[in-house]
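Heads up, the chain below is alone and in the form predicted alone; it's given as structure tokens.
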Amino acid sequence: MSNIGFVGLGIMGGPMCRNLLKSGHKLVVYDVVPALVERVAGYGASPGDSARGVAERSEIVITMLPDGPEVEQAVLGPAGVLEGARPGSTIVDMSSISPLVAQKVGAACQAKGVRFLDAPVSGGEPKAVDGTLAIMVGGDEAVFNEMAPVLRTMGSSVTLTGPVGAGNVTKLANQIIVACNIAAMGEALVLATRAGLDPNVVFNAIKGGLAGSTVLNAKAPMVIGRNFKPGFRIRLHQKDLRNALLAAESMKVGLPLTSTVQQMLMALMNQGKGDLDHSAIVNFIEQMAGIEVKSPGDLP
């Protein structure tokens, strides 16, 4: 078993945390909000004062935060990561975040002698708190070898994708898709309750046809419900189109649905939904047509 450093225990990072105490490794946590520390504490893990301590005291050290400029600040920063990591130990940022932060981030660890790897994740709270999420990584094939065992303690699919930013492009194309999907599935609930269709019965009609998807069978029974109690916020995936497509200018690649969907969240942001599941992007396409996705008895 490790001695593990973790830094950033919120909605994703506590879960994962109890799931690698579950598997006997020893933790370290950190978070620049006290009462999470806390939390993971009551879990068995040790609490550190800063992202530097919780290094100081580990072999590997996982970060967890929301986008790349917490990465760098947690990382590279003041009382960072990269100040108490010594030479030979290993950095997994577990991250969403842009693969040229990831790549900035992985040369400054190199340049310290201190191993990086960037594994972002999907699957939001429920897979994070079950421990099956799919962990992309990108980095060196040793060093990967070397963590899986590790990485398999959070998730039930561990990919190496290729060397260090290749499992936030992963994770980029990944987000597109869950992105795009739910906005089509929201538009065909939409079509089919102003038909006066019951939406749940065009669900199940569809399922088990081409258009069935993980995320249609997830996520439509949310929307019917009008539960969007949060496994992944508005504002996350917000953040990760956003990425997206600062990374495919940076490669001259149009990405126009990508951009529609991205556009949409932004919206949704900007009504105060950011903390919403993104299956609310239903709410976007609801507001178009004048109508909430709902069976034909519900409807006033």
Contents of the next structure:
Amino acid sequence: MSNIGFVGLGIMGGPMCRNLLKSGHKLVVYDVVPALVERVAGYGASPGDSARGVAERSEIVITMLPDGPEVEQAVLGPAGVLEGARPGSTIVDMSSISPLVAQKVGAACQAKGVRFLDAPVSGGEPKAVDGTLAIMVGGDEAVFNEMAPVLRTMGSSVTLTGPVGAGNVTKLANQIIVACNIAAMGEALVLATRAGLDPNVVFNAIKGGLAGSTVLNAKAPMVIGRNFKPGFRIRLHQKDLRNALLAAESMKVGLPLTSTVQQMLMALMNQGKGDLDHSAIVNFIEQMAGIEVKSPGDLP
Ligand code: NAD
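Switch from the form predicted alone, shown above, to the form predicted in complex with nicotinamide-adenine-dinucleotide and output its structure.
First the chain shown before, then all remaining chains and molecules of the complex.
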């Protein structure tokens, strides 16, 4: 069992801490929001006073923060993790960030003799609670092998996909497929509704064929039931696609579909829909058609 520091106790970090504690690890935790530190202390963790303070008391520090700027601040900034981390200790960043930032943070860690993995997750809050996240890891194989048992307390699938940055490239690949799938589903259901068909009947007719997918099964019933409660928020998905486009540009790769869906997400955020579930991408296509995807029985 290890002494683990955990920084970032939000929607995902809170339940991940709980699972680490359940597995018998000792935890010291920090968040800029004191109420979140108190909440996780209530699960049995020791409260920390800063990211540096957490690192001084830990062999492993896990970070679960919104995006790259917060990771740079919490790890590389003043009173950050790297100021307190001892040579030979390990930092595992589980936030979804740009692979370029992961590489920058990894290089700063290496210069101080601190080991670094980027290990973003897929699965959202329910899987964070159940400890069944899919965890995609970038970094050195020996460090991965050492950290894998700790990661398995939070995830049911833990995969090394390449060197530092590869975890986030894999996560971006995941986010591209999900976003483009939701947009394609939106176009299909808007067309079917405009043609006078019941979108629920169309969904049931196609879900077993080649167009069927986990995204379709999860999101079509939400859209048809007009339930856009998150789930995974529009603003987080916009952030992920922005990171995908920045990484793609640095590699001179064009992502035309991702770029289009990114514009839809930005438009929805400007309409005050940033905190809706990402299934609300469909709203953008509905607005262009002047129609809502609903079963005829639900229509006024
Ligand atoms: P969140 O906003 O709920 O939590 C982030 C926490 O970080 C907040 O509590 C915030 O106060 C804290 N924080 C910010 N800056 C800090 C700093 N400098 N020092 C200490 N604490 C700081 O976000 P979340 O939903 O838990 O997501 C975390 C990451 O996981 C994101 O990168 C997100 O894209 C990714 N993710 C989220 C989901 C999901 O469904 N929510 C699913 C998969 C991946």
